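Single chain ahead, by itself, as structure tokens, in the form predicted on its own.
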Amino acid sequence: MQTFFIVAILILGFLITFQIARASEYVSVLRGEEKSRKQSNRINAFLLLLFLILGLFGVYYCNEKLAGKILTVSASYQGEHIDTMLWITTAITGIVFFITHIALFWFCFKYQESDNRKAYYYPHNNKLEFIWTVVPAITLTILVGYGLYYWFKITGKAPKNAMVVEVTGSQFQWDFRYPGFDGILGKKYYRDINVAANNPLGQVWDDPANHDDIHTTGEMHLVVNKPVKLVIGSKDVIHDVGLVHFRMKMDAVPGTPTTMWFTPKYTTAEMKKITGNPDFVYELSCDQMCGKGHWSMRGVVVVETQEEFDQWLIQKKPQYYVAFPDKDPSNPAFKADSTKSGNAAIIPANSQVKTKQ
């Protein structure tokens, strides 16, 4: 229903204008070009005000209704600087923008045509425009050196504790590798690339250190309060890795491997606390136009405590094992050739992982 009302003023607001402005041509004919035009000017610096006082009542009543509602608490410490920052350009750019349309809007109404005064011609001011050209790019100099800080903060050097996922994106999915207990990821080559092979990623199966990855699809699963590097590349054509509530965000290019990291700072439990949002998960979206299916290439990021994560993990099966089932060590026939072998001593398929951890 506040929607229609909406619609409803938005066309009532069009059909008035539109009929002044009709009104104003038949007056031009009546009253002569000169009288219409007063007119007409008159008008528009009525309307410009109206537009000024409803413009700046918008302003405050979307900021009451929507503020907290648009966009949680940031969910990383880093993301916590982004925040600062995004705050700090918007108190600089808001008091900017309406000093200047509220003088804008008001000088369109207070100097509008009269006959009782003549216009001052004033083409120039050095002082003036040295002003309002040194000190904008002052500003703007150091709100870009502030965020250049932080970008080379969260692209450069994780830490060394940091966990490595890998992420990928092609059309239209996520998919994330993680490496096993030796903490390396294996080679990938984009010719090895084989779903039907059960090689989804084109990982080198002659580097052993591929043996342990683990590959998951659409639902990423990180650590709390524990640093991420995010690896991140592309099948096919550009998309964009966008985590809305860790403020991160980083193109993902075919053939050209881009980083970033960052530390979660709360588990999705207590997100949902938070918002108060018992459904509340955090969102993987593609941020780049990626093709007609880009709508709907959307992951879920799971931030969960060290032992939760740990059980998960310990569950998954490494994708060699899954691409070469008859080398793991769970399948029956890998045992049977064990024991025929005289190699009694079986281990687990992720036992490796459950190591590293």
Second form
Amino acid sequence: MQTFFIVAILILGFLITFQIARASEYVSVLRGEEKSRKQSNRINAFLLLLFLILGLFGVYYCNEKLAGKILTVSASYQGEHIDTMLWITTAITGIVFFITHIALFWFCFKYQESDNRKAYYYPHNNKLEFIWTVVPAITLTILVGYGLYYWFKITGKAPKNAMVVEVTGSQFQWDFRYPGFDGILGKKYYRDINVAANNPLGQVWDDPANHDDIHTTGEMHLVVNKPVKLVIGSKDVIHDVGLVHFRMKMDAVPGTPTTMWFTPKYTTAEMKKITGNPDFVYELSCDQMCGKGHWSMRGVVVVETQEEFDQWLIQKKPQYYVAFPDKDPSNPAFKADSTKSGNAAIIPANSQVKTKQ
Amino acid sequence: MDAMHAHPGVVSAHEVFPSEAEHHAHHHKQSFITKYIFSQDHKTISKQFLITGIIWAIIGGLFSVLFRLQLGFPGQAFPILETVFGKWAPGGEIKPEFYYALITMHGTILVFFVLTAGLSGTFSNFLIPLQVGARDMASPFLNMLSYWFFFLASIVMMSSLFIQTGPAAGGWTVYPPLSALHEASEGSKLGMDLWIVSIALFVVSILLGGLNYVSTILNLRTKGMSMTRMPLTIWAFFFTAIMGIVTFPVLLSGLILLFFDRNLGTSFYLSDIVINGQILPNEGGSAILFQHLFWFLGHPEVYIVIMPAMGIVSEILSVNSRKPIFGYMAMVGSLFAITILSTLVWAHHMFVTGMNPLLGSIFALLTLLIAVPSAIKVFNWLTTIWRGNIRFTPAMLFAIGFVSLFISGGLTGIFVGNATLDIQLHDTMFIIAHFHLVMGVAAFFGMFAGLYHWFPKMFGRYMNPTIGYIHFWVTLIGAYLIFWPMHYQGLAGMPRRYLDKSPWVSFNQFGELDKMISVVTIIVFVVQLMFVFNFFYSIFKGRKVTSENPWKANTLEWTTPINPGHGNWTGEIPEVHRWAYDYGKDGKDFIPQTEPVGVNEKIER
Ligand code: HEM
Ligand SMILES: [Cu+2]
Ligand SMILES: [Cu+2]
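Got the form predicted on its own; could you also share the form predicted together with its partner chain?
Below, the chain from earlier opens the complete complex, with every other chain and molecule after it.
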């Protein structure tokens, strides 16, 4: 019923507007077309000026309303470069935006048709055209120059001491793998993927480097102030690891691993204070269209101190043991001939190595 | 005359209509079918492109209203949706599959069917013969085929909307593997095959049309119409056609490979895939290869969309400022530069696909270079209206709106073209804001400007200007209300193609804004319907045009009869003596191109 009313009102409004418009056309013919044409010319010239003024106010108002809702400080050191670039670019393009718009609408108003004015025959001026070829070219070169300087910093090789985390996207979830004690991610082969056999990532169990690799789903833990290199892949379609607060983004492409690195600057707890939002979490969003669940393909990133990180990792069991419980030293069924007392002993050793680096 | 005799098709057209009397005699012999359906008259073909484009625009626009309902009011039920769309909107709530089908079709329809076929097809067809002084296209027959291939493409795409599994739903960029694997989504089933077939037919249409436009412009110009005397519209159509001819085949080849991957088990784009627990045999393909092929067309495509609008706007700004276009040669040069550069920047859509950073840096450099010709054009337009004597016809208002939108959207191009910033901005709402302002709405403004301006030539009647003014103001204000705040959503990192932000802590702060945008979208859409109504109403009932040259313009189309028949001019084709932009020269308001040069007159060219 409500829909019906809305539609009825729309049609009515439509018809009324149309009738008025028709009538005004007849009136203009009666009154003399020239006269009414001039009148509507004046009205539109004025409206263009009004649009400029209200528009500039609107730009200001929109900024007042929304500037508080965009990203706050960058949570990574690399992202700070990007923020700097953003400011430089906004400043330069902002100036151009205001100048050109004021010129456009002011000219419209100022040079509206008038019987007293003759249009000025001005077909070209090489000097002017030269200026506005060269000035934008130089400005843009400077912008690209700045941009590429940061670009190479950000996309360059990760530092040697970076910790490594593997991120794998699939419809519609994120999996993470930590290299464990040996610091090496074991080999994978996609045909070995078998969720039922507890091998969701296709780790090749023959590779001993895999035996201590730790697998988690949905949540990635990172250490503050420690560079991290993400090795990114996908099991099915293209996804994208989007880490807005760190200003980072990289596609997850099946068959072609990609990498990206950055250094988290604030822990999650610190970021809660900075944003003044007690519910704040770092989120990992999928930024590449990947199917019907794309919009909900969410991961959480926890940035914490080294100690907290070690505490967290210590509770995790290598996926190898999940897949083969009988190999797990902490399993009562485990018939150990080694002297190692169990999983718990392995992990702190691992994190010790990491802190020393 | 010699130039015309060079082509048999044109000669025959000329011989058929040597005089007004015979011309009329012929009309009676023409059946309805040859006159309105399988017509070879470029003017009729142009109107066919236009009306098909309008129908598509209504559908594509309606889709955006539907998905804006979801975005503005997530989780709310609209029972009418279930009534109309059944299982796609159970209980009146849009299903994700439906949402993604809607956005995919919205993009495909508007970019290809409306802003390429509808815009370029309409105005290239209509204006090229009329403005260069030809009786028709170089090959009227191929020209007709061009429309009918577009028609076929439309039928196939339309049919995909009605199949059980729905149309393609992987975004208008149809990246594999999502688009290659039937299992990956409902839209990747039959709908995707139909999408490929439809676009393949569409490419044929573009090539037939494009080759015709180019050869007409090169060969069939009337006496005196040297290349540098052509109106900028023609230059724009010329470069647009060339870009299309060069780049559309690359898309076609990419799509053929995709078709093979989908149906014949090849592995061009597929490697190491496990989907729904099923291990696929494909190894060694590259998903990124498709993106290269797609964007080699995809980037030029955005200029294929905007360049005709640029040409139209240049012409209309000049006519209604009563001043020559400023910097004619620079305008031609910048169109040329854009044509070249646009084929060299495609990978700026792929900065974060993991490609080599060095390669990325080169593409960033070339990308920002392309902003230079765009800047030149803007400054030249501004100088064109400066010290003019401006008439604000609806066409002129839309041309001014075009300049404003092009500036606003072009400037954000400088953000996203800079690889460093694109890491942050890629695939966020910022991109949506960027390209809707600079391409989507701006190209529509160019199209509206062209329609209001050349409607009298097309149909011998005027459109109602009052509705034109309402149309302009609501659309301009609406476009800014819709797209300007989206920059902020993008700066908050909100990804594009998210249909509901409620699971997210970082992106759920814009609920009110999304509501506002959706409401404005509906209003703007309704006003477009008003335009459509005005358009069709005016074809039959509009005020009649009483003079041949209602806008007092210089170009050749205004030397034809008010309702030109097939062949355009009843007598000989007029000869051209000057460029198209002698407005306000030597104290004269305007000097048509056909006017011989005065004894002591110095002409620009
Ligand atoms: C001023 C010069 C311009 C520059 C430097 C520029 C740069 C870019 C870049 C780098 C992207 C990719 C952003 C991303 O996905 O991360 C992009 C997207 C886009 N641009 Fe521009 N652009 C410019 C002007 C234009 C113009 C004139 C048009 C159309 C007429 C246009 C239409 C588009 C479209 C349609 C997309 C989005 C495609 C998609 O992902 O769906 N741009 N632009
Ligand atoms: Cu996704
Ligand atoms: Cu592009």
